[in-house]
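Only one chain is shown below, in structure tokens, and it's the form predicted on its own.
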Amino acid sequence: MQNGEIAGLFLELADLLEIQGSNPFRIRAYRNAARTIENETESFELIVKNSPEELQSFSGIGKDLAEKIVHVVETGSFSQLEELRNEIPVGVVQMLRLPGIGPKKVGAMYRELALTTIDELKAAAEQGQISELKGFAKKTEESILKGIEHLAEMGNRALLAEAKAQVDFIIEDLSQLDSVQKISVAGSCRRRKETVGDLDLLISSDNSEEAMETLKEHPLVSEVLQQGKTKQRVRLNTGLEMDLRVVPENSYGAAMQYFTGSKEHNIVMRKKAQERGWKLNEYGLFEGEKQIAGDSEEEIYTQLGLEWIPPELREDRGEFEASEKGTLPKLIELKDICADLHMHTTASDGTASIKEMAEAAKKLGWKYISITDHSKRVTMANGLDEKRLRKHWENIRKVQEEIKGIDILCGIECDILEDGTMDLSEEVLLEADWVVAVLHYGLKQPKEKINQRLLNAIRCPAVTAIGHLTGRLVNRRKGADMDMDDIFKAASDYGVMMEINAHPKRLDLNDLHARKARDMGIPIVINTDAHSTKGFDVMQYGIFQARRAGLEKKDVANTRTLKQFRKMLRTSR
């Protein structure tokens, strides 16, 4: 199991214990516990493996919680965990996806209102019942009424990287079968779309009775909805729902690409089939009764007279003109990356230093990193003023003597504010290596308002990139409405770059609004927006995003050597 995966389980039994009110001390240990967890760069599971009374000699984790971490490892779970999810009801537990909800709020409509559904909570809402609430105002209610609306528009689907995370363990776990040949995801998944309404997951084995029983009882399943001889449909802890299908292996090509999608997508590979007599299903590709292709994808796209075409863009969005001319984009790869330009450390709500940043993104291989903590405005997050970020900038360059084989930028993620200027002055600005403007607060202005403060930070000469553009959260909240076309234009013309934030809950841009950046003329930075070492994990999913948009290592400005990057910025730094 991943740090992450760990510390994922701490933090939703800290969640259930909050809702049912428990000791707040006791949550708090939690939290922490699984903030020590994720930050933490060497691998719990093989401390667990190796020398578990090392779990101890980390901040925060005592006995109970050393136990407890062991259990997680072996398991996938413990028992106090598995008792809160039976004690508190699934509606209740979803309830806290809403907006600006929290444990602490939906616990006490839990336990004053015995609502345990979503239904129940919008019949409240427009009640007025929340309001009357302690605790509780007006404007939490209308923001309750608004989040349903969001979710429902939403459905219900689990972010990329929650997905990926469980289908990954599922995976390794099954493919240490030998009856198992080949195994792989399949679906949304696969194409690496941003949530995931369900999962699929595709084996080739000789005893698909083996594969089913063991998927039963692998600790992330909470029970199974269905199961037949070459497809079972499970239901993950988290609610998730999964379908295991067992294919031939000469139809393992042909289920892969069928089960992949997406369905724009196989719609014109069937019709491509047909307009040749032939006929394309899960099982292969037939010309009458005679299959001609599906051991593998390639196969079949090579018999309908087409390129082999990457997961990530089968959506029938121009993918078949240029397979069919040889166009294809050669797509951007994890490996590409030489740098990563927007992270935070101690000096605002980071949790490593400068020199742990630097040294960990060192051992990725990454050239050099800017570091850009956060503007005054953010003052939750420490924010600095113009003093407090000369000196920040001072200790950059210390470290930077220390530390050989990084180059380290000094940077700023700089608000833009709800009056359209920017959060440090201009003359401030201007002693940056790298500049990150960004909507923080008053996302939900007006559209030509919203336009304004950006196309004033464009223009701002300090200004190097957007981050973030739209502020979105994926499922939890939609972007500030603007103009795509005014902002992209004032981009190109003025040389400001355009941010494909990795972190999974933004993702932003999206992967429409990074093609239509690209073909403006725009470079695409793909950056973390890591706040610990272990932030720079989410680079992957920045990847995916820039892939589905069709990027091209050459689209992608921080592929470059920092020499290279340099001669890219509008001003000479």
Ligand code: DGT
Second form
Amino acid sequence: MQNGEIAGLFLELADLLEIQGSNPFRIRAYRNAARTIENETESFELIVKNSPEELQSFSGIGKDLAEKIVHVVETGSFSQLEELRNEIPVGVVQMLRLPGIGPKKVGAMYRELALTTIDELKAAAEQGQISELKGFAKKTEESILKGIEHLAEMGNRALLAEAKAQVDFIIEDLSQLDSVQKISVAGSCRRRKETVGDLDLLISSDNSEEAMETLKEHPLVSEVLQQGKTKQRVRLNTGLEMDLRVVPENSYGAAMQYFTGSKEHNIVMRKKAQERGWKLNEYGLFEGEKQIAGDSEEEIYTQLGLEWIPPELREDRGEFEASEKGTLPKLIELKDICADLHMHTTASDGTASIKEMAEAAKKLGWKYISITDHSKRVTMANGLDEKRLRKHWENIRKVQEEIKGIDILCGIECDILEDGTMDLSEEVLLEADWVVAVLHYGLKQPKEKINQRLLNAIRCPAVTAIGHLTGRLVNRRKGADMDMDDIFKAASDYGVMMEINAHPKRLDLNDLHARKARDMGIPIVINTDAHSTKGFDVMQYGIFQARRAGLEKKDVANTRTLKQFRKMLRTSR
Ligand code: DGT
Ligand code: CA
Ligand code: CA
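Having seen the form predicted on its own, I'd like the form predicted in complex with the ligand now, please.
Now the full complex is given, and it begins with the chain already shown.
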């Protein structure tokens, strides 16, 4: 179990306690402990296994917490959390997904108005009951209604990172069974789609009972919804549902192909089989009764005259033509990345120092990074003004003198203000090695205004890249409205790079926009936006999104050496 997963359970506990209206000091204690666990580089799983007595030496972890941690590592959960999960209705927990609504507010609505579902909340908000609660403004009520509308549009989908962490944990455990020959996730999660409706798990085994029995008892599984001879549908503790299929080995490839989807991709596949007088289904590719392919996906694609298509591209967006012509991209991989150009330190709202970030990046094998703390407009994050920024860069240069093997660029994440000017003077920005310009405020401005702000930033000679272009939050907040063609055209003309922000909540540019930007000749940078050394872990999600966009190593600037990278910067730099 990863530290992040353990911390996640304590954060969940804190949220549930707060909804219940428990003692604020206890709630804070769990949140602090979660932070300690999350930021610790040593594995808590190993500590529990090797020297559990050490747990209490960590700040904020006392006897009670130490016991809970041991329990979590051994069983995946602990009784207090289980009880709260049973006690508090799922609909109440779902209210946490509304933007601007935290556990405290959810708790008030649950306890004072006895609201237990999103539908009930909607009705109460429409009747004006919410704004009558203490601490709730009319504006909150309005934003709840907007949020509910948005939630309905998104459907009940989980973020890829959350879904993937859960299925990876289950796969790790089920693969221990001797009867399990092969096991893999399929569906949208295998295609690395940014959100997942439900998980699809595939196993090849001739003992489906054992696989299903083990899954039923897994600590992440809360109940079995349906069960047949070779299929099972379960609900996980998080509410996410999962389909399990158990197939014989000679159908495993066909089942992988079928259940990976997408539906659109599979329609074309079946048509190709039919054109040859064959039949394709989850059991194999058949000529009459005879199976002509089935145990591997490759075989199926080859028989249909295709090169094997990576799951990320299976959306019927041109992958068949490329596959037939042999022009499928050689998709970028995590190991191609050798730099990260967007991260924060304690100078603004990060939790690690310049040196800690640089050392952690070096450990990952990265060759250069850019420190990009916030500019002054972001007061909440202690953003830097010109004077503090110059001092910060001095500190970066000092750290550089102490550290070999990684280059540290002096950067800044500079806000593009609501009026379209930059938050810091062009003079100071030109002193930076790297400037990521971003929208944080005024995301709801009309399209023309947003466009103008971005065009101004792109024309500013100091700006080297645009970060998290739209400002969207996956499943939570729509991004700013803009004309992508205009913006990409300008970025291409001026030589400004575009970021894929790898944070699983942002993934901004999305897959389609990233593909379009690349097609327009814009170099892409994939950045973590890390606020701690752990924050570098999200790079993989940026890679997934880039792969869905069809990007190759050559399309991504932070796969280059620093020297080559510098040559790719706009001519004014
Ligand atoms: P999701 O769960 O909404 O994120 O998306 P998927 O793609 O995982 O969809 P899901 O779970 O409904 O089904 C998994 C795959 O199984 C899907 O991508 C393709 C295949 N599949 C399921 N039902 C059908 C169907 O009715 N027709 C076809 N052609 N394929 C299907
Ligand atoms: Ca699915
Ligand atoms: Ca499914």
